[in-house]
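Okay, so here's just one chain, in structure tokens, the form predicted on its own.
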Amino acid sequence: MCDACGCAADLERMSGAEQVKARSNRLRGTIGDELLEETAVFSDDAGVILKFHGVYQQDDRDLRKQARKLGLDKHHMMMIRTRIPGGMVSPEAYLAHDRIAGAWGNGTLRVTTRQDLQLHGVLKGNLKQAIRAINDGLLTTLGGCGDQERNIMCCPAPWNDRLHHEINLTLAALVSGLTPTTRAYSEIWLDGELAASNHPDPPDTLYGERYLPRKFKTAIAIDGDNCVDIYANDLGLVAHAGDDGRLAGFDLLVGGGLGRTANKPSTWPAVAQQLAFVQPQQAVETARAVVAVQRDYGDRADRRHARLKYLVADRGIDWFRAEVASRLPFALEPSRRLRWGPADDHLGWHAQGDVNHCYGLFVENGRIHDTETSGLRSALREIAETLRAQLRLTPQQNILFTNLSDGDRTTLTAILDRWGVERSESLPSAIRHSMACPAYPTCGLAVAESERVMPALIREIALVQREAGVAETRISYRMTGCPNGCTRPYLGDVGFVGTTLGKYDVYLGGDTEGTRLNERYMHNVKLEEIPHLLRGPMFEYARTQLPGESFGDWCKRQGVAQLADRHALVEVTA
């Protein structure tokens, strides 16, 4: 066990990242000094601390081979991730990101599966002014990455009722209660050295000097709608409504996480387990207690074994519950029964419960850019400038435009049509329920393509669904370029996980409620063989499904291994 400040820990036996955090002076490190250097990249130690500030160092992997041939260094650049609790973005903040993408980035924005915005291609020399511009839009990158609480997710639906209002109040309180208290961020990116001399750091009673052993993810769902994939989080809060329609409390789930390391059976994806029920006013204090247990007992020697899911697996949920309870001045209540329906993607037109409307726009793989056929980025810029509607980013990488009047509906539709942006309502089901991570060329962990190959692949799969007679059936498809699971592929009806260039493990058997892990159906499938591989199960599902049975549930009932025996070898060699 190590205490909150890390003083009792033997740093020599800890991971390198732990040692860097311990000597970082509350997330300062050498970032400030290195910003003044005319270099294209930060040092490795500074790179560890940069993540806490929402920045990843990357390089363009498409250019690596050419650079080596010419004897040049890698083309280094930065990815900036903005923390956006619940995905709520003002039009001013969105337009700030759009300007940054054009002035200092690669001309695109990206909606992430945690309701953040990412900017790619920012050079080191432009990093400080880009982050300053984000903060001028009243958002921050602190907490976008790093071994701390990441962006807290929440159902993006803008329904105008008491329940959602009170949930949003809890969200704001959680953000405040789980954000580090260091002033390093403002000193480095905003205020400069004057702030350092006049305003010393307040004590950080939650994170101490070394923060957490690994990243920590939290989400809020509403009982009945798991659009945030609550079971994939270290900590989940499921809101329950009382008979009066107000917030009655939260069921807490702990120990979810989908990342794993290839060929390391000691790592695995896991769904969260129920911990307890708490009253609304107890939510923040209980969340802090959960984080504190992970801080004190999480594995600081092996980062591959450092997530909360491994602590829960090693010690057991009963031990974890008792440890959390010992840190609270009130008793934890027994968990309540959770009722889930198919997760809502919130696309299309919806009434908000007042006189206004919202529109959910599909953004393929979260990438906002202009192409020869669609001016999506230009359309979104015009919508933000003209309608001044608040945007909400969804966990499926899409965007909701909220608080639209009847007249705004007509204007928004006209803007989308003028820029050639396809409406969500007209999309084939397979495309509408697909997601892919960025992978190549920016992600250093990618071993296979994802975002760049998914559009063509999912359209071939949509044809298979249509030929099988299940074109309108909701089947989710999720692709990642490595086993880390950024698009939550292990919870999809169908998951594609990159194993090497051009090959993927194919998973089947998740559920539409997002509560169950799928299973590996076939190993190392060539990209071009995937649509044909799915034909057998898809056609058999169309013939033998029970009334209302989802594709994932059908795969689970049939047995994924048995399906592989019946279809996989035949399909690949056909």
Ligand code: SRM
Second form
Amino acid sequence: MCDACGCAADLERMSGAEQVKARSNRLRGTIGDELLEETAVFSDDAGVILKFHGVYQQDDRDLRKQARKLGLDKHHMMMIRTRIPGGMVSPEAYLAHDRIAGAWGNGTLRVTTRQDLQLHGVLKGNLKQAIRAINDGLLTTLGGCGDQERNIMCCPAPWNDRLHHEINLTLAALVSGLTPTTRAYSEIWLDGELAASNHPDPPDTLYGERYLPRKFKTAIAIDGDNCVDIYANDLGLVAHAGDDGRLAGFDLLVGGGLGRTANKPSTWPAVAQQLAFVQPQQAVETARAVVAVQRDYGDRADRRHARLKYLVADRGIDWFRAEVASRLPFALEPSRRLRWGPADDHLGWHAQGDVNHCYGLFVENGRIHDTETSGLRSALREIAETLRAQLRLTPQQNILFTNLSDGDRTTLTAILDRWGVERSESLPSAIRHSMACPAYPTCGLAVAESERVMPALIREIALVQREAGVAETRISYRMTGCPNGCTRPYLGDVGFVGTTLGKYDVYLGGDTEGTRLNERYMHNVKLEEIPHLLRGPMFEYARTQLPGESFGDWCKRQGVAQLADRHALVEVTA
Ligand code: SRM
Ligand code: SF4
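Complement to the form predicted on its own: the form predicted in complex with the named molecule:
And the full complex, kicking off with our chain again.
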């Protein structure tokens, strides 16, 4: 029996995180008290609960060695993740993040692969002001991380039609239906004692006292365009349009997830499987039922086996469907056939379907900063200030500026040019379709570099593509500094997964629709050898591809293992 919350769970058998959650009094823990202490870091238990509030404790790993030498403590700092459903950011909210990055962060912002904004390098003493400032911009960090529903992704295309309007309504309803009801967040960060005394927590029929066994991710795609990588999610909703162009319903997929642990074959990446079709008005209730099944049956003893994908694999999709159905007052309909084209990155100029336009700007690895050659951060600030453009963050770490008039188009282009920001249209295809995770120096789980080495690597790879005669071909490259899969490397045409400092497993054979896992081509390749390693397959692809065949599909057709046999040790010249 759990003495923390009084439920029937045997807490002794559960992971440490479960015990901390149960004792946390609906996500309060000791955060409030520890904020008052003049320490650089929170206790471990408070760190577990902080994640639910969108905050990770990190340290600058570049400074670790030096600090150790000098007998000093690590350089502790916080990462704040703002939850941004569908990546929709007002100019005011963007400017608030920009100000926080300058005043209390490391001077950079980061667009994440789940359409959020992250701020790195915030010291504990500045955390409360930073979170307040984010809320003043009408966004929240609650749900940025932690064992709960994370940011709900949605295709960011700002098309002004009935279908997209109805999908956005469902997105908003899902967000409110899947957000915990605790008042801990406003109590700790916003209203203080006032909230505590005036408004007791409403009951939380979805999360109870112990929340979920693990993080839970949901995304909405629109039939035909899998730009959100729906198959990587615990729960995916694919919106279908009816003959009248209105939202006809959603196909639900469950059990996707990419995290794995090196040398632990009991952990694996998985693509989501089809569950059922539901009417638009049934989507939220069904999503809550899916979350509830994971809440009740997910593994709370072993966090490496706690994601929904393992429950679906262990019990089977038919059991899972029956369990979800048993919690609903309506019948689930059979899944429909899904048809995907190549995922759209939405970059460049597009008409929105009204009088306005939108522009998709490539942001290399999602990092917004000023460098010697490009004033990206300054340009974005000026665009937000002068054009008041609504922003949409994309699942590929990029930004769309929306609702632009003809005049705004000219101004936006002039601002980008003046700050030396390269336009998406002129980028080599390899760069445009690349992503890398933060890894060093902020990510505590990184075993190899990612964001800091990808820019040089991808430019070399772009040259290989050019030499092979396929410069314009769309091939996606995704890099991570460990096997956790934060840029979804197992779904790219090509994936680089860090194994140790300076080395990567290279994966080939994903598809441009994002429906298939790629396969490991080579183990432990040195960073500097990667471009050479890709030359063999790239040149052969250029010679023998079928009309319209993507690089990933070609690799799959050849067989990744056979390609490795053919090319691993062979010199290839143009
Ligand atoms: Fe991730 C943990 C960054 C998307 C799988 N991820 C982390 C942490 C928080 C490291 C940690 O736990 O201490 C990283 C913070 C690094 C830093 O310094 O900022 C981190 N993940 C990111 C971001 C920022 C990468 C990016 O380049 O944008 C993405 C933030 C998304 C967001 O806004 O919520 C990010 N992470 C993903 C994705 C992609 C997705 O969700 O579409 C995945 C694979 C899908 C999945 O969840 O299966 C992903 N991150 C993980 C995992 C492995 C989970 C698992 O089931 O094993 C971890 C480690 C963990 O949870 O234990 C992790
Ligand atoms: Fe960190 Fe690994 Fe995620 Fe990269 S993939 S951000 S190294 S957890």
